[in-house]
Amino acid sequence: MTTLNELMLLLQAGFVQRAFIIGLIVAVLSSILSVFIVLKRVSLIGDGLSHTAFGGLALGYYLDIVPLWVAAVVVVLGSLGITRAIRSTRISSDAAVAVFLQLGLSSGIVLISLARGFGISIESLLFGSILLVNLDQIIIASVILVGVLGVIFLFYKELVYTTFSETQARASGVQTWFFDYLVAILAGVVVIAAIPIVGVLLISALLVLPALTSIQIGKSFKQTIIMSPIFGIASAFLGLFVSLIFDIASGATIVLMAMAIFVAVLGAKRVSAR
């Protein structure tokens, strides 16, 4: 367990101030588009989406191509192929995320074994390594982060409107399937950006926990959207310094701290109704 002046040392440390910097950045972006994701019910999409994104890391290694770009390409497209399954009237959501959920685990695993590995920690990949991004990483978050605000706030106002009535939106001619496909975009761009942090396994629960936290005590969606973000901050930044005193995984600590934060305020709730 660390000391409180061993803590003070590592809070000045570089490395520790850019995870901090780069899972703001990243709690910021999850959080936001959670919202959309778990208001249209396609929550499911994140877990979908981060398997998609194991086999686009474990393709750019074996083809010894930018792993994360390569990842990008592979996840996008996966995002328009889970959102083309969804929007057909054959295929469940669920059924849809399953299919390259296990498309996108299954190939990463076989190109490792192809390559014997790639010489590369596998549980970096899995879990994250925050505490090991450099100022690249932050700079693209950055960028990543500008971009999705930008498009969330050009078509706020359509993206609301298909989030709560997909039918009235779709009547008054909003093109609504190409909102399904933005959302999924978005929702992809995001998982590459938070794979740093917690990793592929782990993304899915920062695209759900804090809109289901915020939702919980939300009086109304710009309530609830402005309230995603804090929880997601917060979890990010308890999880960091939780991971920092007991020396432990820093992911999988943030989104067990995010997790606490739900269920804390979903027993508040229940006791006030009481």
Second form
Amino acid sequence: MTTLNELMLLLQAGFVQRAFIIGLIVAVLSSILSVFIVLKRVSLIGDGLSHTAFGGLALGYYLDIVPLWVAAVVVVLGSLGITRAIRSTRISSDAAVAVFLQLGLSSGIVLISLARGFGISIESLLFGSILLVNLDQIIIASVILVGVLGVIFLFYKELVYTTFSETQARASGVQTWFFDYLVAILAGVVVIAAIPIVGVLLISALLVLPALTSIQIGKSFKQTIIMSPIFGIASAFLGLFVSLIFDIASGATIVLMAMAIFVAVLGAKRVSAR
Amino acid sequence: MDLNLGANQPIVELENVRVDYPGGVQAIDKVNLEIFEKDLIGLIGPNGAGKSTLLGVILGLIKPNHGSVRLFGEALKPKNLRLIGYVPQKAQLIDTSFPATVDETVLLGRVPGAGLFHRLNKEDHLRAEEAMKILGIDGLKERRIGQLSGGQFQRVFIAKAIVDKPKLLILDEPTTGVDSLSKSEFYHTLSHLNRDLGITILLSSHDIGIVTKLANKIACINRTLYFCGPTSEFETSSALSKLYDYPAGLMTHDHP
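Mind pulling up the form predicted together with its partner chain next to the form predicted on its own we just looked at?
Following is the full complex, with the preceding chain placed first.
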């Protein structure tokens, strides 16, 4: 365990400060988007997309071109495919997501084994390495943050209506297909931004838990979407602190913290309802 | 919006409409229907007769396999759909755990009319306030919709459907699961919307007794539309007995 003095020293270290900054960015991105994803009942979409991204990253390393860009292209194509499958009435949406998840994961593993590892650890792809984040990644993530929030701001009322009821929105002339695809593409972009930080396995949790928590106690949609990033940021910061103190895996600790906050809020709600 | 409709031009015209279920069974067939301004039409028929399918065709939710749909004298397109307010069946309204308040829900009815890239403004809030007053739910506007009674819940969705001043209001089985007191209040509200605000109304129901008291026209469907005319004609026609006389096989509850 790290002593208080050591912790204070750690907090002054550049790599720790960068970790907090990127944690903040990823938390805000994923938790705002999570409100739409959870309420649209496509919570597994993060899982499907992050595993598709894993396949994309592996392909990038295999082809020896900028892996993140290859992964980005693969994920955007994946989000289009998943949305198309979800909107189709012939396949159930959870099965559609499962297929993409399995395809991404298995093709990624095959590509990695073909190239005997590329000198990159599967572990860092799966679990992320928030303490190794560099300035470039922070800049990319900031640009993505501004872009994603900007798009949500532009189409806010249509996104809310489509999330509220696809049928009712469509019956009143809203082009709901566009907004279904838009949410999936935004989720894909967020997944790409988040993978170096929390990794493939954990980004999907961050695309669900903050919203799940805020939906419990939000008195309105507005409150819900404001509280979600607060829970997201709290999870990221507390998770980072705890992982530094106990010297344990950061990404997984952040997700466990988000889980703990969800359980605590659920418990508090039960108690106050009595 | 200027509609340029002659006094006698229908606002909804269905011509020879057919909808097939996957597998080829016909949900509705040879449906011809005209709805005129200020009509209050009751669409009646047994469960599984195609009532919801017919409404879905008018709302652009279901594409007919054959035949044509015209709204307000034009082919069906998003712009025309904005002139229709829609209240789905209760079961399909929405998940009650959705974290929206009453006024947030009613305001959603203003979204399509406001247009892309425009934020909802004061005018939209005033209209929402008005619609909530008409439905008598203005005292509940801060409430989360999951905390409402069945009758209140429904009023919220009707307020949402009329908040953009539609020309036509479509309600699918609006009284299912609503207690009888709320039901009579509800019908009172509908005739107010129709007579005083001039909103054309099409509602489906299997509650024939009340629908015939309320509606000035009746349309009877059982796969095909076999009666459509003034309520007085319906009451003296053979359509009523036909409605009760359908073969037992058609009584199944397999909605589309």
